[in-house]
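Only one chain is shown below, in structure tokens, and it's the form predicted on its own.
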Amino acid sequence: MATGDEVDPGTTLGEVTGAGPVPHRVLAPVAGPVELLASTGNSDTVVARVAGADVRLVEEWPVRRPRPYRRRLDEVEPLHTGQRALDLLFPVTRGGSAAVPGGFGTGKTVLLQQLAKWCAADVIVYVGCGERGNELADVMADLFALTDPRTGGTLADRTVVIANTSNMPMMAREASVHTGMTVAEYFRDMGHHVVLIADSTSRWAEALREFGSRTGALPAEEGYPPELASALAAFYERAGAVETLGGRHGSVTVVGAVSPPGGDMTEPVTALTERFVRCRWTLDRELAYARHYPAGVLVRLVLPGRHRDRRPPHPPRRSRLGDPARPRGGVARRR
């Protein structure tokens, strides 16, 4: 790329050296001629100028507005999670979405941390929304201690952590998942495959409920705002494999944990999440307490609209003489 060249939106103007194992590309925001290209710079300086638009290493974007792309891709490619039980029985596509519902202590955070460590993604965006601070501290300690098998460095070199713990303000928790999605789309536009992990979307929905109660909005089921379904749909629909404006292929895969109170899978957040995700990894409390990992994905498949503990009724008992499988005129006996 040189000064005076005509570029389209999304064209790579250059790469940042020393940014870690993930190539950090500087993209053109608009179409037009290149007026300036700098060899060095930082986040405050202008490193390029295209058709009068200044380009910096930091980009501002409204977190609730999806970033543009050229088209969605129809190719189906599995995402290798690093967990053989999930890859074999409950695979998720690259650019798809998955939910991890489970009661307290079933291992949702442990499963999500395993995905962050071993899934086949270029960038990991880990959003800790409303969870305990010690869990995020453990995540950060592991990311800096474990060696990345893809690059040889630490896992923290290609991971973005957005921490909004339970003691943080309500609106910070509400905006955390949108912030994580915008960061994921930012790396997707560079041509990377990103996995967004949200732990948990139930705490995010509780922030919506608290905000609705303070603003005087009419409550719906269990006090959640009526637009809960629309908010969940707007979040999960931003996942996908796309062709970017620059012609590269990138993807954002979303995995969200759901924490139903008391393990009730019929509560609003769990029920509405099932409408917008294509994969569900249900964790079972009994198997988790029996130290079975993963807790439930191998044993029970929960169908929509059916409670997990509901079993099919026993067939009606028939008399021996009326059983069509037995010969007429008497009862077959064994000598």
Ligand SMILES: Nc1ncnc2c1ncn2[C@@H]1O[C@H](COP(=O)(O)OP(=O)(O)OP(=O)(O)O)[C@@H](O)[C@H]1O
Given for the second form:
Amino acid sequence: MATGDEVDPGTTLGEVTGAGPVPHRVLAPVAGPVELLASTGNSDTVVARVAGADVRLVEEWPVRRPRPYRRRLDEVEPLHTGQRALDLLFPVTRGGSAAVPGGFGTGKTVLLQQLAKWCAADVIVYVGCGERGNELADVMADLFALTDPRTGGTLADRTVVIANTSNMPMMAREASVHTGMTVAEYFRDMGHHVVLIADSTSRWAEALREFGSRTGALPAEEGYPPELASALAAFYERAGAVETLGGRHGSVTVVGAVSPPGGDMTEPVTALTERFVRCRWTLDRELAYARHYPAGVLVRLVLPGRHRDRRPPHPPRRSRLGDPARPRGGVARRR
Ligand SMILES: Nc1ncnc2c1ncn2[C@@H]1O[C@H](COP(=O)(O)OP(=O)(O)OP(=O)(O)O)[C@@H](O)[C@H]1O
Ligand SMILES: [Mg+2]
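Given the form predicted on its own above, I would also like to look at the protein as it appears in the form predicted together with the ligand.
Time for the whole complex; same chain goes first.
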């Protein structure tokens, strides 16, 4: 890359050295000629200029708006979670989305922390949303203590932690999940495979309910605002494997905990989340209380694919004479 070259949006202008094991690429924001390329810089200085647009090492982006990409990829590549029970029985793809619903104390946080530590991703974004502060302190301590087997550095070098614990303001929960997603997309655009972990999306939904009730919104089921479904959908739909504007392949995989009160899987947040994710790892209270970990039970395994392809196939048509494998009348007789 040199001054005077024509670039497209997303073209790599340079790479930040000494930024840890994750290559941090500086991307062109617009198309046009490169007018300036600096060899050094920091977050305050202009490191490049493309068609009059200054490029800094800091980028501002409205967190609710998905970052652009060229196209979605259809390839199916498994994400190795590091948990054999999940990889073998309930796999998730790179760019997929998974939810971990489970009652109190069934092991959601423990499972998500294991994923944060050992899943095969280039970058992990861990959003602690409305949960206990000591759990976040634990995860931070572990990340700094554990060695990343792939790079030899610590796991903290590839992890972004967004701390928004239960004692912080309610509306910061809304900001935290979207900030996490935007940070994940930022690294995705550099061509990395990112896993976004949100613990717990139910706390965010509760913040939406609180905000709705204070602003006089019409309450829908269990007092949640009517736009809860679209808010959850907008969040989970930002997951995906994409070809970035610069032509690299990157992905954002989303794993969100859901804490249904009383373990009631029919409550709105759990039921709606199930509509938008492609993989559901339900943790069972009975198994957890019997100290059988991970307390996962297969409720429904959704194979990867696009959201609109998720309708179940039509049942096979029966002839009027009934199923030939069964006796006439369609009811199997017991011997
Ligand atoms: N895989 C596991 N192996 C051993 N113990 C576990 C495992 N998962 C959970 N536990 C035990 O269960 C306890 C509760 O787990 P955890 O905090 O993850 O539950 P949770 O579902 O996040 O609860 P909450 O809804 O209150 O956030 C842990 O402190 C640990 O003792
Ligand atoms: Mg928890």
